[in-house]
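The chain below stands alone and is given in structure tokens; this is the form predicted on its own.
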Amino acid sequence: MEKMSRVTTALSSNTISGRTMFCHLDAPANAISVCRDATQVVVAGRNIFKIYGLEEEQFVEKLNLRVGRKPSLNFSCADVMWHQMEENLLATAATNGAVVTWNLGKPSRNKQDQLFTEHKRTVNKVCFHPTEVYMLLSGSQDGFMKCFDLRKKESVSTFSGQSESVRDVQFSMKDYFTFAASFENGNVQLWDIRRPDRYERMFTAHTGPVFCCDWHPDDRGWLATGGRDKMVKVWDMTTNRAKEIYCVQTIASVARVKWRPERKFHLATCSMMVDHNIYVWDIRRPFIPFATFEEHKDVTTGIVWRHQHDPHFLLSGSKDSTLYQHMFKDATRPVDKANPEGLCFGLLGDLAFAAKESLISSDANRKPYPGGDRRYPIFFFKKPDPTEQFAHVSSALSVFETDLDSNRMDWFVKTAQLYLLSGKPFAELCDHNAKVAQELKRPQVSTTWTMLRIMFSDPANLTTPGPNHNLSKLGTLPLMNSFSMKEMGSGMGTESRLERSKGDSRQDNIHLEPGNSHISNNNEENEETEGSDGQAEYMFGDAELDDDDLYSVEHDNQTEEQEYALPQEAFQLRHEIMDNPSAPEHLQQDKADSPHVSGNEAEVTCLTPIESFSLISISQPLYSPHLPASFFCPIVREMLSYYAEQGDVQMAVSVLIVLGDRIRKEIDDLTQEHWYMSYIDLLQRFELWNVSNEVIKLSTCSAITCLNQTSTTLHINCSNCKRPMSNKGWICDRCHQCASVCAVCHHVVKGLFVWCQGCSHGGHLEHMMNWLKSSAHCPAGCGHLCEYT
């Protein structure tokens, strides 16, 4: 093959021209590359490998490199690159781990030149040296990078990143011996091709995999990286430590990044999922794209500028099986549609508002605020720059302060810290949270918690701790335990009394006296009668209640008893009320005969009503003791929506967690997720990290529970052999040495481990702190000067 001369710094006499155009491909594209004179583009994918000519009006297919009746996996390409010095030389990265070079100058139909099969897994990237014709670099899923000399049959160097798979490799445009490699663990390594044993520099660039990197064509030390964390970062590599100088936040994972020719601060990006658009960013204004190309209908897989000195043409391939040439003048400018107004609340209620200066100045009728005008105008002007094409907008910023005394958020912090959301029975959670709200002088919230306890607690098990609140099997009147009968009984009827007698040897009375709503029961040792499987139903009136309404007692000698039915008339003639009436004789006989209730355990219950409170005989109970939880769900749902709309999302989320399945199905998932995200955001603003994490763990929304599961993997390498450790213990599988041994006490560290990033030695935190107080040298004896910060 002939060696070609380098492209000059200026465009040739044949000026590049064209328009926005596209062509349909036979299959989705994985990567594209353009030849050095910008007249042809190669498209590669799993089922396509073709060269298209770039004419002024259209794409023209020039050559199909997939030849043969049964194409091998060598034609299934994950990446492709056209040499920028040799116009007939291409290289592809195959999905079967092969690195293949292609010579377009061959007279035969099959243009395959050399085949390297040294990688064990898929090759993700291939890259030619910008000035050396025969030097080719590859990065594979197996974690290795290999440098090939095309004049030899095998690789000349192998670089091990001692990490997970290599996603991208790029030779430096200005430094002959340097190349950069990005990895799936978030690291970026810089290597010298003359030293394959160890990298020159390594730093963590992203949280998650780094999918791409690109050296700046003009500035020697700038390296752009893109990752799954949806960020594009620009690093200055000229300093001793890699310094992040710019950061662009995108809306999806960044799959490709390419610097724009002749524009120092512009770069293009595309995503590997969700977002199909191509964005050109001005890294100095990272909050809105400088230009957008929206033609593709599926994920964009490859982008390349048509000529390394022409910033006006961009080529792209996509999974929608199209190949596009974009004219920069046809791009959408998001800044033209941007709203120059902004509104933001501060943590303590301060309000900042930015708007066009013309809108603020024209508001002449605005009344002054009490205590003086609190507006602080800040004008955003930039000096005219011929290369700056953003629309110039001057805005005024107004800040409205709040009265700290009237808008303090102490209650929010204390409530978040004191609320109990799990770990105790439902009734205790409600009582505790009601008490917290009462102490913080929030009576409405406190009452809400109390009502929730009443609505959703089992009446038979509803108890309130206190000196006179001991309820046994007669304590099935929850409303009496929470509300004062005195308030209910004012101005009603005449006094009446209902008494039940169960024996003569001992009496336990339940009294309801004026001003006292407590229910007292002196029989504290009373146990559940054997065979009781239901709740007692209480009816107020003169009709006698069947004894089995209070107790379900199994009788040894069950005889047919007279059935006492409630009269149908609401008001009937009353019998003479005696002071201590006894139960019917046959009931007393049954009690005496029952093997479960002895004479000494017989009880007499006396309900003494409040003055002026009439107990009226009715044919139906005043309330149903068997109301299902679903009966209260609609009103609870409205209550939660009310609190959320009022801004108290803390109450909405807390009730949602405490009630759990009782109410969760009544509220749609999107609303729940919105409430959770709002509350978690507030907690994190107040730095309540533990409470925030507890809320995330207790949530049942899949979008919420995953918030504390991202970026939690810790990859550990053995300090002896430098190989990755398994998760089975502290012994390395390869060298069989204890990896985390304290350099001071020489015991295995099973807890908090601190190590020096310079020499990799470390140990127990307390031991290392004490050692470094008196000595600067590493306790392992390696001679390294360790520093604890």
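Take the two forms, find the largest set of C-alpha atoms that superpose within 1.5 Å, and that set is the rigid core. Residue numbers count along the first chain shown, from 1. Just so it is clear, the model here is predicted, and its values are computed rather than measured. What changes on going to the form predicted together with its partner chain:
- Once both forms are fitted on their rigid core, the CA atom of residue 286 lies less than 2 Å apart between these two forms.
- Once the rigid core is overlaid between these two forms, residue 349 counts among the residues whose Cα shifts by 2 Å or more.
- Core-superposed comparison between these two forms: the C-alpha position of residue 772 differs by no less than 2 Å.
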Given for the second form:
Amino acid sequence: MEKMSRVTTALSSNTISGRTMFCHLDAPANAISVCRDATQVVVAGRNIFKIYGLEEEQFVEKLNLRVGRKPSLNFSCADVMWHQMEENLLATAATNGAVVTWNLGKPSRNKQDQLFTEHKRTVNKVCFHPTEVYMLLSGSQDGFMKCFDLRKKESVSTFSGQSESVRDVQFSMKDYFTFAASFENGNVQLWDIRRPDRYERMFTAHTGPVFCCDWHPDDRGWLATGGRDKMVKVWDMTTNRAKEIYCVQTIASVARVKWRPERKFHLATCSMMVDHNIYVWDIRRPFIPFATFEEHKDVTTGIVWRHQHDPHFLLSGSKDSTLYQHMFKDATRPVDKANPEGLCFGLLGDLAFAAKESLISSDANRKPYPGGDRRYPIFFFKKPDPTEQFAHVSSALSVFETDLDSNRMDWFVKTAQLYLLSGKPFAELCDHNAKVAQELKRPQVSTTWTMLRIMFSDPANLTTPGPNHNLSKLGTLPLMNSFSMKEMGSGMGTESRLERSKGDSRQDNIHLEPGNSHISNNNEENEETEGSDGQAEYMFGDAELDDDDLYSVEHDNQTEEQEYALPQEAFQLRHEIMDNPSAPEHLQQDKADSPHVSGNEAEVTCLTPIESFSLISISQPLYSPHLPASFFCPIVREMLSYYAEQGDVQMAVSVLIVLGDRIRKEIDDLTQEHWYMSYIDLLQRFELWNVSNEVIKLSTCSAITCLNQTSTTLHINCSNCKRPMSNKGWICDRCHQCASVCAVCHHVVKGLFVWCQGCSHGGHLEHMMNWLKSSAHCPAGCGHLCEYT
Amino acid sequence: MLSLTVCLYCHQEHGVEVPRALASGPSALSLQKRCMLKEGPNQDVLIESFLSLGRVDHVTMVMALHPLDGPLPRHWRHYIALMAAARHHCSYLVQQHSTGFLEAGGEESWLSGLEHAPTKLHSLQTLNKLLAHRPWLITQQHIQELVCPGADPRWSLAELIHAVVLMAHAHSLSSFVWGCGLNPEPDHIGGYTFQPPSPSHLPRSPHSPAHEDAMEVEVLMKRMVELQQQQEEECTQEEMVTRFERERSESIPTAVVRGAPPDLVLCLVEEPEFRYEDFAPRGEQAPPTMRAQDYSWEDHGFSLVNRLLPDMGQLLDEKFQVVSNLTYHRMAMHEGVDTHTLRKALWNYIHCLYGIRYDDYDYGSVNVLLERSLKVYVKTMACHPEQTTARVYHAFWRHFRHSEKVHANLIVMEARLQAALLYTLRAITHYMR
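And the form predicted together with its partner chain, for comparison with the form predicted on its own?
The next block holds the full complex; its first chain is the one shown before.
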């Protein structure tokens, strides 16, 4: 066979020439096949069965095999094959289940030769043996394959696939006795033609029908299969178990697959639904078609390479009633339209850049990336092929590493871990964060935090202390004293600034009500607005002092505030559970009520440093407000945008959270969301899950907070009828029983339902909590010793 | 036997239920039923209870067909389903879906008439009408009117497929409901004119088939075996076409004068006089025929549905497979029977009534295997389900079990669904071309 076809190549390679051309058929085609010398093509369909000559410029109709006034259903072809040895011999598979052979050498008009009506259902495929003249194989919808000896009237053997519908049968090109069959149930079977009792091997190749298969013309072990699941797979059949070695994901079900001659890694596919194009794939590059033919207006039903050793001519028939010859050089190349360069930043600031080798090779200084060859083999392994008409696939990958010391992202991780975003009064948060930044040698950030504290802190609160929080903090006052003394000593500027601010404030504060919490009246703010460098430096030192003291304050507070000192166990403390009637809104409620959010707290809490300040300072009116906090908002907004622009989205988000309501309304939601998303993304890349979660929780964008609710749905069954509950959590649609009744009060629980994991009884959170305070046993009376922790 | 029916039926349900988060629920109930059925002595009562209990399951089935991520809102789905069921005057389903519609937050006024629903829903009417009665008339123009860029209100293809599957499903389910003579639920308006007597109220006991009935079974089985063994006789295409046409246009008297359906159904139907039309006898004008080999569910329909509504194609595929493979290897009093040819004849006969022809099927066998009374039942159910009567139900397969009749009913339902879908999907494919 091999030798012979080589000979034919030699003979015919001179004669094959042509251009992209087409002709109209009278009816939709179902299949096409070429004769051995590539000069004629047969087109078969429900209402067409014709032979066309392939000439230089056009198709010429040679013969119409569909004869008779009322052609029988035997002419309604699902498939056709031209014998590759005997040029007068054709076989067709008919939709009514007949297998028909045709002899072109017959003198009569009707060329029908043999008729086999052994299949009970539509025959999907016929296949001649590549080297044996009289051997024909068929595969049918009835689940059987039959082998015919054309010298006999009946089939010589029948192979039962033990399943519905054989979709394709293909003799192996290299193994004389082997053929492959693909099935509607997703299986592929390998048979030995001598053993009809049982298949040699079977494996599941696709989910859903396997519409087609094709043996590699040169490599005996390779079988390509295409399925309804939109995949083309290449199997290595030489091993004990069929091994998938390549997989191409297309966009529609794969109706036909044909290896491209002379190109080991190329194959052509077409689809039977929706997608009308023909694709040629390089299986090593499965993400983008190597070439596309886009001529057809309806689905392509048959494809065949014109000559078995010429890769440049492809013939195709279609439901749009046309027959095409495609020249490979006229193909569309999706690769040409794709962006050939890739650029990506690594987590630690490394930059990877991939581009065509030719673009980069001039750069002699380029240092090859050490692991490159191993990590990205696909870019490297294809050698330029001189016979290939089109640009080969080869890219160079450069990785630019950042300086080990200068540009590390350590600061990001440390900052993320050490920043406090909530849980303390606003000023303390600012000071703490300033200190963190300072320690990480980021003076600008540190200064920003300090300035923020100054801008938005609110000493006026002192006069109207929030009744709830401040009382409990009275115990810290002595300490505050010492702290403020220190601050006094830190620089004489305080006094003088106070004096100046007095002057300023007198003009502004006339119509201000005393104690208006929205108005900032810290004297230092005035300094800030004046923007003097020297003073900023001074304040900087000031902040450091504050920090030292704040830390001691913090320790004291911890011992005193018993309600926060919950026993530490192996797990993180969970957030406070609130019993809200309706579950989905609970998140928003949570936010509003949460005592931890600094934005809300600022209004009611007296800020300790300021408090101490006022203790030593002069009478209240002197501190009366003169510049509203909102005055600074535009500046802060610009500042945040600046940080975000600079790539420090961490700063932008942290400030956004700490400032909370003070600034939130100034920045449009989309921008906020964008910042949050970027920061969360970064945090997750650094695997800072806790911080990321905290940020999500503290954010006020609905789009962000809902990130925490994904995959948190709990599906429950009705406790009565055991069926799943669909709409509401407490009443079953089916048995109309209230499913979740509180074991204590026997009413329906709408909202938070807590239950014992031991005995499964439960009820209202509050009721269970109270019950288990006084009793160790389950309220349902089951005797279980429940525990509420 | 019966338990097996239910069990397998559960299995089918199970297949359909896949997308639901918890599939164990419905089958649990069905299994309980099964146990109950096993012990119960009176099959007739039991099958009735199965059928009426089956109510939950069927509605579940319809709703389960709609994975939660379908493009249409829940109350719309119910409305489309009830709109479709109304075409077959199936007040049972209309009321089921009305309840579902209201529960899903639908506006009550919509139920008082189609004109109160949004124009977008209203624009489905033509498609609904054709799909219910003459799906072969659906062309790409009908699709274009709904989805082309200028259409107002415009449907997306995914929405349209969703709606089409819902409608086709509700139509075929109406067939099933009428075919089984499901009693109205206690909470339904039971006051409509036709209330099919349940099988158990029959004077005649199916357990003591007359001798000639038993003979019928023997004859049928003999014919099946013959057909299976028989070598394909040579017969001309002419003859094959004639056989197909004969089955398709055979005059089956189905028109039973029936009282008007209740208002609650009637107000949801436009052009109520538009019905299935018998194909004219061959010669007058060639009726349209769809060749199964040119557009099949396996090769074409599935891919299209799956492309536009991932999962839906898979669900339908499993559904069709379950029903086409369902068998208990029993016929009346005989066991270990290969019922394949009979089931195939039934399926192809229904497709034949809808103008779908299989090249590789000899429609002569339909005539051999399906007795006339069965044809009357099947055609009534598939084409004029609202005219099904208890008499028609009891006239065929007199010696067969009710469960076997229900099995036939299932085949009719699925075959009808597939036929209607194929025509619509083909039109959509043409539109997309």
